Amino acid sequence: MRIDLHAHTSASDGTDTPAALVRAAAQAGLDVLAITDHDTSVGWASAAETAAEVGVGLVRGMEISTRFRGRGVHLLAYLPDPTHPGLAAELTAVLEGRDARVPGMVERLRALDIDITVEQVRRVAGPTAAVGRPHVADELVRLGVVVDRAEAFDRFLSPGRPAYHNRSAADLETMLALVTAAGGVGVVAHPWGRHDPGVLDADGLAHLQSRGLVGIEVDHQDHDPASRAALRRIGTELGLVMTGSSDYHGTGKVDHDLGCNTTPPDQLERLLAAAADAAAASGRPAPAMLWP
């Protein structure tokens, strides 16, 4: 069984619609896919309808922007009830923070004599729930300033670069509690991607586990073999679920093809069991995995 638990659609910063993502997963030979758009569940219904048509198992989730001990951390929240009032309020705040940073980035780019406007960024983003840095990058590509998103981030949009603009994010421990209360489970996405371990070392992950963290994403394109081995040792010692995934964004991110990393079936079973326990304890109408 081939399982990919982290993929994005045009509902956030991917380039495939939710339906197209699921069809691409089927064509890539995946048996199970998770849809994990940034801070939103708006793509779930379309993805679910298509998954039933093409025979792909679907895990509904989202990738939530958080902060932990001063560092940005992305939390993969699987199978929460998105109508939970506390969770919904935090997600709205995060999305508003994403949207509010766009004018600041554009202003910094214009100060570098790049002829870009907020309206252009919103146009290239289309009907997404989460306008952000990738869409600014896409407009820079369209303008011919850079060749792809990677160059845009490297030259302008990453922390420490001239057009970077900080934004608000949810507190990770608070978000873990909200995801659990909404009947879902949390997995830290690419914990050592683009960073040294920092606050997400063994002690930090153990602390987060005590606050409800269920797992860590181990097999990811941003983790080299040594990082994967070290994270797997920590995950085994702590008894965390250990996932693998592509972090697919369509044409928006190279070298992240669907299924390039996968999650072992026994780890999916553990994840789903934890989600079922959380759903039962919450009393919320949390979604279950959709099997083909």
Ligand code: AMP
Given for the second form:
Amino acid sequence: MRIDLHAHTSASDGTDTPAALVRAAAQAGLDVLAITDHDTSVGWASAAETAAEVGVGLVRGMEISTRFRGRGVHLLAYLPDPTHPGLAAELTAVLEGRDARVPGMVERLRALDIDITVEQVRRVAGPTAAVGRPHVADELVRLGVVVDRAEAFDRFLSPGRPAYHNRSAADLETMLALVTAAGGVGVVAHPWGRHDPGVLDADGLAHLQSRGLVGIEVDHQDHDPASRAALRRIGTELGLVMTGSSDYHGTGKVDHDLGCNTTPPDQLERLLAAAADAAAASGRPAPAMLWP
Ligand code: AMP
Ligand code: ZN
Ligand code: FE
Ligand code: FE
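Since the one above is the form predicted alone, can you give the form predicted together with the named molecule too?
What follows is the entire complex, opening with the chain shown before.
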């Protein structure tokens, strides 16, 4: 069983459509794939249709932009009911915050004499529900200012760089409660990716677990072997589910090929059991992983 629980599509900032993602997963020899676009579930229906066609198990998820103790945290939410009113309202607010941030980034780039416009960013972003810095990066590539997304982040878009623009995010503890109330389970994505543990040390993770957190993503490309080992120690001690994934973005991110990290089957089983419990507690039918 090869299981990859974190991947993006053109519904957010990946480059494959949801259907193409699922086909690519089958091609890569995956048995189970989670679709986890940023802050949206709009790709689910199309992905599910293709999953049934090609025989890949599909876990419906999303990666929600949140804030915890002053720091940005990505929360993977698996199998929540996206029509839950409280969850839907928070996600709408996050998506509106994404839209509202684009003019600020464009203004800062224009101040650097780069001839970029909001309309151009929207055009290159296409029909995405979750516009983000990667789309600004794509327009900078198109304009010939940088060669790829990575250079755009390094020079302009990462925190501390001149075109960085903060945005609103949901409160992590509020979001955990909403995801659980909607019959889903929360897993912190790449807790130590690109930085030190900070607020997501053992104490922070234990606190989040007391607020409903079910798991942490351990095997992720942004974690070096030492981080993975240390996270695994904490996860084992706390009894958290521990996942692995590619965080695939199509051609938008190099070195994140589908299946480059995977989740053990017993960990997926624990996730599904926790989701079934959350669904039962919320009076919802158990959310099934979608099999062909
Ligand atoms: P945003 O959602 O606008 O905050 O942008 C965050 C997204 O940018 C995440 O999906 C990251 O995967 C992506 N990202 C961050 N740094 C880089 C990088 N150096 N190269 C490519 N993508 C990146
Ligand atoms: Zn992304
Ligand atoms: Fe992330
Ligand atoms: Fe991601």
